[in-house]
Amino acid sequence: MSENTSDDPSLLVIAVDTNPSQIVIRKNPDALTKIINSISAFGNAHLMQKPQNKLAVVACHHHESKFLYPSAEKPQEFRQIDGQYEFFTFVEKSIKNNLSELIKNAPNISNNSESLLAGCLAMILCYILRIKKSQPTGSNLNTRILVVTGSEDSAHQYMTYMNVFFTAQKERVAIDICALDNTLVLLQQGCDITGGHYLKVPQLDGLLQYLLWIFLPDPSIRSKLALPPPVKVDYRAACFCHRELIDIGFVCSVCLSIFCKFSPICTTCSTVFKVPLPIKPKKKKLKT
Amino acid sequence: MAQKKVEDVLLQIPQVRYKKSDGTLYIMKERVVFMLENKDQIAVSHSFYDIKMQKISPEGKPKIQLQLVLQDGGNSTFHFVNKNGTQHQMHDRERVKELIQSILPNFKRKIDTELEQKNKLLTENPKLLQLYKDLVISKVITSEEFWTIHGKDLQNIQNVSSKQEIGVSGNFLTEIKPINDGCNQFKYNLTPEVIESVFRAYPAVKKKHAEHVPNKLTESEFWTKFFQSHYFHRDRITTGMKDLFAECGKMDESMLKKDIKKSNDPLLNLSKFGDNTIEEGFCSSSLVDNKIDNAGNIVHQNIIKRFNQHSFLILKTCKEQQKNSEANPITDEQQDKKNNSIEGSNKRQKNVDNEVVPIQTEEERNEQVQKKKMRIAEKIHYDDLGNDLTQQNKDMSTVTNINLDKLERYLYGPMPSNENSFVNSNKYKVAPIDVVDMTIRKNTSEWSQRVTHKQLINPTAAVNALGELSPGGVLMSGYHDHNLSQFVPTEVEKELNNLYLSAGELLHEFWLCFPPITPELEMKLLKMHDTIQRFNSSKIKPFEDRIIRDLSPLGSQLVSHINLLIDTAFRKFSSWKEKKVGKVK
């Protein structure tokens, strides 16, 4: 991240998890309204920092991920309300309109379903790359992603997550995580890999305050601010057999599957291993 | 002439010219001085300490000169212009030369070469210098101990300096720049190195030189002829038979042919190389008439050929050198590789050899195919990837494909389990999912209304959040440690850094002694223990005391880690000692 300077404009992409299965939302369905309001305000604050700053907002719903802003529809004429800058009104309106559209058109949900955040992030990375490529040569654009989610860690998106994180690292895209409910081990790793910040919000009421305080400044400025120290990241891997995080495991030398217990035959690629011989106890030294 | 009164003049030579002004050369006890004629002014004054060596102009030159080369690379040239003629000039110069020769060794700084090398090593490695300062100068360890530890580095330097030999530079011929002296003449300065290079690159010239020089031609005549022929005549088609080097060209050419024949690489067909251009606009016109063009232009062809030949010969000198340095004969593989490199340089080689490709029999063709296979295997084989070539060939036949029972798992990692992964959601009292969904859908209709800022965030919640995020808040725990660096002055930081460097070095040596199985290691262990103790009391303790006094709240924090390191070492030592005592009893 050292090349990025705070003078360059920055593109912020917010991924917001709107899946109704999230515990936060299930406990209090009005929380979603609060989250959306906070995010709109936060996005506008980002745009206000620098006239060249760019913003994109993606919703990750239970059936699909969709761009809320910018969207295909043409900017309509907005009357000034409350003295708010028309462009900000437009941003807020299009986020809300598109999301309500998305929610209304969503199929009815009967079971809990996981938010496919990893796929959403991949989509965002593609978008960022496209924007970066369309930049005029010589101009620099800082890019980062903010994920606002109350979902749980999902082990089965592990591979996709890792691919996303390492791509982001390579493309110098910082991934910030704002966890609303659960401690997200996997996404913490992503923050650590890409140089973003991880925060688990202690109380949802003050969400906007947390967002503005921690995630508004660019990563290049953050080192100069008094921000919460980064959390120690748990880099344990999940085993393929029980999906549990393990400290020490066994890795198949052929297909690199991870197992928590030794088995003589790899269940992924059916390679047969030699049974390790028990280590001989050391001979006691002869006393001289 | 105040100068003369103070110092004894050993020799005084009048009629000497320096930079086109006449004067007198004085050789004194400690320096060489040149004074301009009729002036009380010293034009040049070189202390013998500064003089590195002296050079004299070669015999037969019209000017009798003496050059003093200085340590810093500069030089001064004195021209002897005795009116009585060359004989006297020579005599003058000889006297100066001999005197300087006898004096100069007295002033040579008698630096032990070893000491010099140590000095060089220290100046090149600031880290090592710091270690030396901390450990040796403060008498924690002796100089010998220090050098036994770091002797490896020293030896490395020695090895490097002795081993490398200078090869022949590819552009050595263009390096010899002729000096135009203004009257339609060129002058070449030939150093022994250049001559050596020419001989090595052009064995034919060396042969000629050996044949002709002492008897038929003088040294300078020979080189004049060489340059005349090399730079001028060779590009002309009509080489006079009387030219000394006409033969050489033929010899070189036949050698080239031989070498091309020798390099029988099955994957390389030298004679098929065409001199195609990359694209129109590079070098020559389009591809079609390229052939006609190049074939017609014999001058181009000759130049390309000569460039190729030159590179060929240069590369060959490297090969010979390696052959000489390696006492054991080169293996076939190496030979091949070298041939490759030579061939590589000859890619642009035109059809030099007119030999007809002989019609191959079936067997020969098979053999060639086999050879090709071998070559390809050689190229794709890496020594560090395990077993040797033949072994690999066997393995090739028994390669098994990966047999994936669960392809999904291989591609995506841990798979979702069948049971509901949201079990723990039951822990909370939550509304059924469909109800939540409905509520949200209903809520969206209200979104089009304007949100007042009070709705956006409650002031109390904002203040609470701010409290959590301020230093001392819930989220900011562990924040202070992070910023320790802000309170530590840079000098202290640097000092601590050096302390760590030295301590790390000593501790490294200490831990290397474990397990002390030989008496030598035991000895070393005892010594290292003493050394660390000395280091602890002479360096760390004073530092700690000072830090605690000056930076009271941080003092103990700064040195706690280094103390821990040393305590650990001491503890290990004492436990080892106890065990040893127990054993003896």
Contents of the next structure:
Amino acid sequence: MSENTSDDPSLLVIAVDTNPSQIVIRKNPDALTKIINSISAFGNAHLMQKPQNKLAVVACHHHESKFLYPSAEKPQEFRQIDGQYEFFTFVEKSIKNNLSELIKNAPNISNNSESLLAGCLAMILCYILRIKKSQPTGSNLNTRILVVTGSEDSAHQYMTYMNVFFTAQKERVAIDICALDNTLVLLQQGCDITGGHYLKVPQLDGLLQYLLWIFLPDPSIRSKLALPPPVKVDYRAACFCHRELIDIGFVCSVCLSIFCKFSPICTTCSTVFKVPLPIKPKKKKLKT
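Can you now output the form predicted on its own? The one shown was the form predicted together with its partner chain.
Just this one chain is shown here; partners and other molecules are left out.
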């Protein structure tokens, strides 16, 4: 991450969790509107810093992840708001209209469902790598991801999370996390691995202020600012059998799968382990 400089243009990709199962949205129906308004203003502030800066916004729902901006569909014509820069109006309206279409076409769910955050991050990484390859030779583009979510940790997505984190570390993509409700242990690990920043927002009404204060500066200049100290990261792994975080477990010597209890056969790669049989002590012969 140290090779990135503040003089280079920056690509910011915002992954916003729009799953209606989030407690923060179920308790307050207007919460999603506040989140989207804050993200739109924050994204425009990022574009306003440098004319070469790039922005992308991805919505992570319970059934799919979709780009809200830029959109693969034909751009719609919007009426400019008086006193607002035309391009900023286009970004804001594109995010809101595409999110509205995503929610309308989403299937109904009876039970609470997990957000597909790990898959969303993998899709964003593919997008970032494609943008970086399209850059002219010799140019540098700072890249980072901001995740805004109120969901809980999902141990079922542990392997995908780890693959995303270490790929982002290799490609020098910082992952920032803005937690709205819960403490996210797995995403804290991703921040620490990639050099990003983790923040749990105390109150939703101040979301925009926290976004501008903590996440607007590039990671290369954050060390010069007075930011909250980094949180202590819990590096416990999730077992592959029950998807729970464990302190001590058993690791497959072939595929490195983790289990909370010993199993003679690895359920991931079907490797059979030789179980040493207990040796019975020999009975001493009685002297006659």
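The shown structure was predicted, so the numbers you read here are calculated from the model rather than taken from an experiment. Residue numbers count along the first chain shown, from 1. Take the two forms, find the largest set of C-alpha atoms that superpose within 1.5 Å, and that set is the rigid core.
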- Query: Hinge check: of 66, 235, 261, 257, which sits where one rigid part gives way to the other between these two forms?
  - Reply: 235
- Task: Note the number of degrees the smaller rigid part rotates with respect to the larger part between these two forms, based on C-alpha superposition.
- Result: 18
